[in-house]
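Taking the form predicted alone, here's one chain by itself in structure tokens.
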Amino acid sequence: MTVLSSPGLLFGPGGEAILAGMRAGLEFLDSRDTGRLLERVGQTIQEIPPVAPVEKAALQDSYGGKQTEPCDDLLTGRGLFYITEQRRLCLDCTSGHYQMLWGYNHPRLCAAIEEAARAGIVWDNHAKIPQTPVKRLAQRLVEAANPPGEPDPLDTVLLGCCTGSVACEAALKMQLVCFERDRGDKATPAVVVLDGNYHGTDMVPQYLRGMWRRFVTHLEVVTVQPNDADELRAAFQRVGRRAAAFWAEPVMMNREAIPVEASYLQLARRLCDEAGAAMCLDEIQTGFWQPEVFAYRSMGFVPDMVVAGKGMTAGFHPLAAVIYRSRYDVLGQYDAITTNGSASLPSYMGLCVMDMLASQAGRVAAVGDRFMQRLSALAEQFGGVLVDARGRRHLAGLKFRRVEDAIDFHRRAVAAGLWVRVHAYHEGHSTVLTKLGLPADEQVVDFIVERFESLLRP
């Protein structure tokens, strides 16, 4: 018996009616071409047969386990769009929670995970004994976070974690151990962080960004605004030689799409090398989103340490990865680990994923460059309304000039069947945020840039 044989079992009482729903949604999907769905998002699809949702009540609070109105989450999706409960065709904006990097159940990919699974790659192992496409990706990794000829090139490579957040956690580990190591246990270690920084979950990291304030102990974190300078240079001349660590992300998708430019994070650079501080780029947002894999190739540095995760799988299975200098690698065997980390399935996903953007690189940089010429043209046009397009290639926003108007467009543009998302939730944050994933093409852009328009009209 297999389980899509029972589907009560699976979802409870009208299970049958959603499993039926779920393949009409998806028949639906297969067998309109793009342009066909651009036409449809935001109505509901009568093709498809009503379904009873199963209630949320179980969950959390925050994810809508005291919602009263009825559910209308995920019913199925393929490539960027998806059907919700309610049976509207939406257009997904935002990859998921910004990790299906080539959309819904894309087609090779579930090709490549029946052919794995034949040829006798297995779902997980432990982490001691690797199969072949955990070594491989390491090798990857290793090949992608290198310009040619770097003298002292990123040759190591931690895979033993599931999440980006463990693996924030652990190049931090290797920050304080080097530093304590070099510094001896005497000296306060500050660490140098941008203001809106999102390092993940994990205690620690959560404490650069100013929680858990009283419970961390004995390490300075050092907050400094984006792309300002001279605050940068004061902030490492007054720590010294306390500095163990500057971290930054290219894209701040925690803080409106600020992306953070070259020269300030080459001047980072220059200041973790006279300080003797290891410099990390937190690239779980942007890495994979780019036709380098990690954007900083294109920004004339290279850091001590780079953290992966989100696309690296497209969403298949959470996999992340720290590549570092080997003099970092001073962990034990289990002080940074989980147990799904090195699964080696997940592992050939991320081998899949590298070669689809080594063969679309072009196409990829070309939409994305695209999405933000038209984006910045929105922003002129609207200039009463808007104060930028922000972001780089398919991770973007748009700020709004006031908080009311960027909640009241992120209602009316999921109403519209895009689904987007809003920075409002800090004072001053005001931005709706978008990141595309790689499928989408220039029809889609226009799409999207268009409705906007509509949507930003009066």
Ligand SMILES: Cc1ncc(COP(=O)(O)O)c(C=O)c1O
Second form
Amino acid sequence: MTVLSSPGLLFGPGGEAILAGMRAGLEFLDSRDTGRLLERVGQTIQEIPPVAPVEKAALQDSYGGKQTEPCDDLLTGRGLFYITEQRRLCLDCTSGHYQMLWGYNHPRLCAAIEEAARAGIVWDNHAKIPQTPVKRLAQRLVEAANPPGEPDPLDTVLLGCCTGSVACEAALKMQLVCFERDRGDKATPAVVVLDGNYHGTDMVPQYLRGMWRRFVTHLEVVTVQPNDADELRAAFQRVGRRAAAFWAEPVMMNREAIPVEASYLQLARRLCDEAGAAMCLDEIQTGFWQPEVFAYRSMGFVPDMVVAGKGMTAGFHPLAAVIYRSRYDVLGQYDAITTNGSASLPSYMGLCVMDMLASQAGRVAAVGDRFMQRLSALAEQFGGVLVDARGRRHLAGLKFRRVEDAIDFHRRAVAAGLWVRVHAYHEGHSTVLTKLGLPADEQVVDFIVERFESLLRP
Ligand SMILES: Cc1ncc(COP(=O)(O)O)c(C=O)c1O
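Right, and the form predicted in complex with the named molecule of this protein, after the form predicted alone?
Let us now look at the entire complex, which starts with that chain.
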């Protein structure tokens, strides 16, 4: 079969050279084991021919569209490693933007995509005729969401949401429709949220974190500090039967990796039951990053709704989901879906992801535990600079005492080839964040911690 054009031609002028660089980069990554790659992290890889990157003035400013210095974006990646356009080898410590569960282009997932196409799995189709992978993924999500023998299971799934933002907004719509169904349309619903929450980029979920105040009315947002039980009790007491929902992330990856305690969420569960409010867990960050699939499964309660995305397809877009008790199943076909598709191939990726997670559950947990233990030891060793190590397993943060130190550490870590993120741009935030992909082994964990240690040394 003839291909329309080579990727090099599609890349535009200079594209063939970029393609050659990309291929050489992939060859470099594929022909070395983890140990040999770690030795070269931070170096310029001379084995790859230099490329003149495509410039990005056509992109929006927040994506670097107005950048004046030469581009140094991603040339290619494999597993936990990627090579930049200026040929630097980096170790991705945050799984892309927190979604590349199995790293870049995992060979097993790449093979699965080809196998799926050969087997007749389509990329997408109308939501009313979901193909087998969609229906099976819905079943697997229901299984993962419920403890064995759960008397009131989360038994319904809204799949086919393009991104987590769409899924979060869908969950909120369900809560508000049910509120009105159960309490009439006179009372103003109240939604209790954690300070520093992030439930996506749609307008009303952004209102939950303080944006668009002028434009949203008749919805009260009650913001409480995570893990403050008294404040939570007082909030529910104040709004009483107007409480429509409580939202939380098990680890606040958008607020300094604060782990939300099991006892606090159990209390929220009881308060939601008393008030008749929906308990909604946003597991877009945490989901699929532990053997139990969802973080809440080891925390001693069951929410009414859980939102999943990001890692669910290991970055193979698009797919997010809401898993919920059927009494919340109140939206119509066009109320909360994207392009009306059902995303068969991404759903198949979701099945593969869950299969890989199940087969490596013990290893994943052990590596995550080792990472947290070693970061905690580091926080003790450098107690003058660090407050603590926080988060859970792969989703971890190092909280600095001074914001300038966090920013400086972040800059030096990136310069040394460790792609980490920093929360330092809101008042009081001073945390460097990691979210290791699941292929990380003990060697990778030890490498990161040792590099951190050398960066922390005066
Ligand atoms: C906790 C949480 N909820 C919702 C979202 C929105 O997901 P998406 O970016 O896929 O729309 C994100 C994205 O980072 C998130 O971290």
